[in-house]
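Only one chain is shown below, in structure tokens, and it's the form predicted alone.
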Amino acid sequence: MEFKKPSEYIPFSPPCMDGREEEEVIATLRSGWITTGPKVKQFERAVAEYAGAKHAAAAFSCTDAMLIALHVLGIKEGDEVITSPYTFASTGHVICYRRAKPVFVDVDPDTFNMDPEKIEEKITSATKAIMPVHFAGHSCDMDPILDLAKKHKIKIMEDAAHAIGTEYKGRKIGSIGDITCFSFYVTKNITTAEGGMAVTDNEEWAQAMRVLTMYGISDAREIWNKRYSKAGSIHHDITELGYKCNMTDICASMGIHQLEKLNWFNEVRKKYAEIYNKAFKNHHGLQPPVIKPYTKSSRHLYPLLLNLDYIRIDRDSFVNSLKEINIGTSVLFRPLHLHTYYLGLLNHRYGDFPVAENLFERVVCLPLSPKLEESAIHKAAEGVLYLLEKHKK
């Protein structure tokens, strides 16, 4: 087939903003209060309401949100937390930061998510939590996970870095587990440049997480209207060993308007995913993403699987070939158990989680963002098909 290389590089996942974010950030800068303050509170309330939760605690990143979530859930040294190996480093790292042990469960070959049927065999007397990871915006199958948590009296803390706006059987992700954590990193469905949020129905946990984001200082989140006001106290009390991972009002100013556009963002993502699906339908060299009937996906990623028996090159060579024709991609994620740190920590080896390993060797995540023009999506699809024919066995 003929293919004309795009004149400009098609980025993988650029952020989508307009003048509303800019105006809000400028107003915050001019207000004289740019760190954690009223904008963060406003954004917390908005995210909690959107996700169907009663409370929220903003943090500098989703990693930080997960760390403080595990803290308030009481995860400590000697505990075990069951999670997926098919995830970013932060999922495993936060468990290790609490001196607990991550216990991996292999994934479902269609959804890339933890296989619920393989969880119970990993539960021991040391298991204190299950950490589902909603990969690419496709929800985990939560009902069997909830049943296991109830049966074994363990907590559920969801890594929903990819899943703001995702639904499971009509319920928003954020309204299901004990605590759910979202990411607002620059490539996510909405962004605050850097940022994360933990949502929960437990008011005590939410307040504790807010305190933890600022050293464990009891009234740190009220600095903006208490400690530095004319009537404020010059003293403060540290109630526990906290962290320094608070969100700023500058970041929250962006998030307030990003959240207003989230439903539209996700509809555009769905539209673009359908363009890809139509282009790749019934192609023997590819497997488009599978969306199960129980979920409404936020479509954070478009994880396309290559049939390596169809082509003469491996996945990395295919990705490099896409780059050469100006199409950006990602290969999220190398399974955690294959990284040097986790190999040493947990004694895992290649072959321990074969489904996750197979998916990683074949996956190519294509450009997907409402910032991109529809023509760029068509061009990316054409580029994939062109390379498949070029390298066909």
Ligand SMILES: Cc1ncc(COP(=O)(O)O)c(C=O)c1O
The other form holds:
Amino acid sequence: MEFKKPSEYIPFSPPCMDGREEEEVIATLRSGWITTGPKVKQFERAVAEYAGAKHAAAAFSCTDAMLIALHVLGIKEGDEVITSPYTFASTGHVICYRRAKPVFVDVDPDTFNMDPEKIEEKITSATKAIMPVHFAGHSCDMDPILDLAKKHKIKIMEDAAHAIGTEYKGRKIGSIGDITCFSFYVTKNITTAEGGMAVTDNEEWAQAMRVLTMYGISDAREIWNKRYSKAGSIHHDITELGYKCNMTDICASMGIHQLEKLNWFNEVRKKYAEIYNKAFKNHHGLQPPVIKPYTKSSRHLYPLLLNLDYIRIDRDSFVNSLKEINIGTSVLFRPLHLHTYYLGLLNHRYGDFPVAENLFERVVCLPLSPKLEESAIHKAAEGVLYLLEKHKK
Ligand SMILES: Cc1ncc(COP(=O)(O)O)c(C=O)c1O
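Beyond the form predicted alone, can we have the form predicted together with the ligand?
Below: every chain and molecule of the assembly, starting with the one above.
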């Protein structure tokens, strides 16, 4: 099989911006107010409306949004939070930051998401919340999770870092659980460089989360942009032990315009995913991602599974070979229970979550950003097929 490698490296997930973000950032820089202020408020309203929630609290990152969400849900030492091992550090870390215990449930081999059938056996009297992770933008099957939460009177806090724009049975992610958190990190479907947001229908929680982003200063968000003006109060009161994880107006300025383009971004991602699907269809060496009928995926990732019986090399060598032919990829995720910290903390071992472990050994996430030209996606697909042929058993 002939393959001419691309002259330039195809990056895994470059951000997609135009002059609108630039102009808004410059306007903010010139406005005299650059940290948390009117732009953050505007972005919060826009994200809440987009996601079908009544309120939002912006934060420095999704990690921070999830931390303040668990805080207002009252998660504390001795509590257990059920979640997926097939996730990023943040999901487990925020539970540990609250001194609670992450309890993992193995995932479904098609969706990489927590298998709802395996959740109930993990519920104990200490269980206070379930944290579904919508991996790659594919929604978790929320109905059984909602039923369990209702039956056992526990909260649902969704890690929707990958899932802005995702729908579950026609409902936007953000309008389902008690609190849902999005990420605007640079590789995400929309970006503010760094950023996150918690959305909820509960006004009290939203207000409490905003306060928590500013040290727990009771009226921080209200006084902060007046503080240095003539009308500003010289006093403030700390009502609880908050954090410092507010979003700046500079970041929100990017977010406002990214959000306007989100539906289009997600359409392009879908088109690119379909290019890969077509190229890989019926190939014995590959298993393209499965999209269940209950979800409309944001297509944050294209997690392609290798059939390791088909090739002579392992996934890491395959990824390195892709790099050599100028195709950037990412391997998401090494399951949390296999990391040194969690192995020690939870006494887990290899074999505890066999589905998650098997997916991790075979996964390669291909480039999907709308910043990339369609030709780059065709090239990446060709590169995968070329290497499969080259390394076939
Ligand atoms: C599943 C998941 N949750 C949470 C996060 C954390 O997002 P942030 O970088 O905005 O804190 C990420 C980031 O990559 C993620 O992939």
